[in-house]
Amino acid sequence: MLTISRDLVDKIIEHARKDHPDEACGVIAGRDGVPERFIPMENAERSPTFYRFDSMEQFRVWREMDDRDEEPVVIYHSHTATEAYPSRTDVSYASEPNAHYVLVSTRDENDVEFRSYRIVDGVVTEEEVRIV
């Protein structure tokens, strides 16, 4: 189950109306499994139906991370004209097996719709969000 607060869903939505049409993507570091800090990226694709991190940014994201003792406790993107759901490509592309994969469709701009997940060896799970 993910465990997330209000704040940290509305600035992930924010970013994901914000990049519409784009796919929009980011990070959300913390400690312990608990997600703490919103860290909005660059799409690299700048693409309605993919996402790639900037590999330099995310290198120093990465570190920024490692030397604040935290760790990518979210990693988020949007889909901007199908449902919350990884694609295949998302399936091939995650490699934090600790992550929640979170997930928003901006297809619908009066309806929001934000789904987590585990993907570990291209199994994807979802899971119950908790919005506290």
The other form holds:
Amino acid sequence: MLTISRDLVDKIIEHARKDHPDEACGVIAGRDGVPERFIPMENAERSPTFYRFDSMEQFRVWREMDDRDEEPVVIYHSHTATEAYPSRTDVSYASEPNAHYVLVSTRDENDVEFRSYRIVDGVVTEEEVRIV
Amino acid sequence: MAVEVRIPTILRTYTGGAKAVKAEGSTLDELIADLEARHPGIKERLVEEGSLRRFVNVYLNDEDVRFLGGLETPVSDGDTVTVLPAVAGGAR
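Mind sharing the form predicted in complex with the partner chain? What's above is the form predicted alone.
Then the entire complex follows, led off by the chain already shown.
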């Protein structure tokens, strides 16, 4: 289960809406599995169907997390024309077995879908999201 | 002295859980060969058909090796090599 504050959920949705129709992506860093620090990332692909963190930005952010004893608790991205479910591409590149993979869909501008998954060894498991 | 290689979570199964390991070589290619000798299986996760895998980022100190010389990039004692899987995906 992902437990996350309303404030962080709102920030993810706001980022996804702002970058629509391109996919938005980012990280929430934290300790002991608790998401705390919101880090919106550049989508180096600037694409409506693909995202990739800019490699140098990722390096800086990952090193900063390391220095602060944080980990990427949440890795989020948006789908802008399809449902908030991991695609085959998402599954094949998922590389943080300890992260909650959050997907939001902005295809319906009035009703943003917000869902969370674990992706380990190619297996997707949806989990409950508890907003506090 | 040797080169310190920082290993991402997903590849620590090859390093007995270690976050950083030592390896030697004068180029990134040699370094990865040495890494493979010490931690069998890891090379295949980094290299494909003679070049770095597209969705693996490798940094020499603070630079992405793609902007240096890829596998031909020279490395020296005291350098730090960081491996990070690219974070990528998408609806396509």
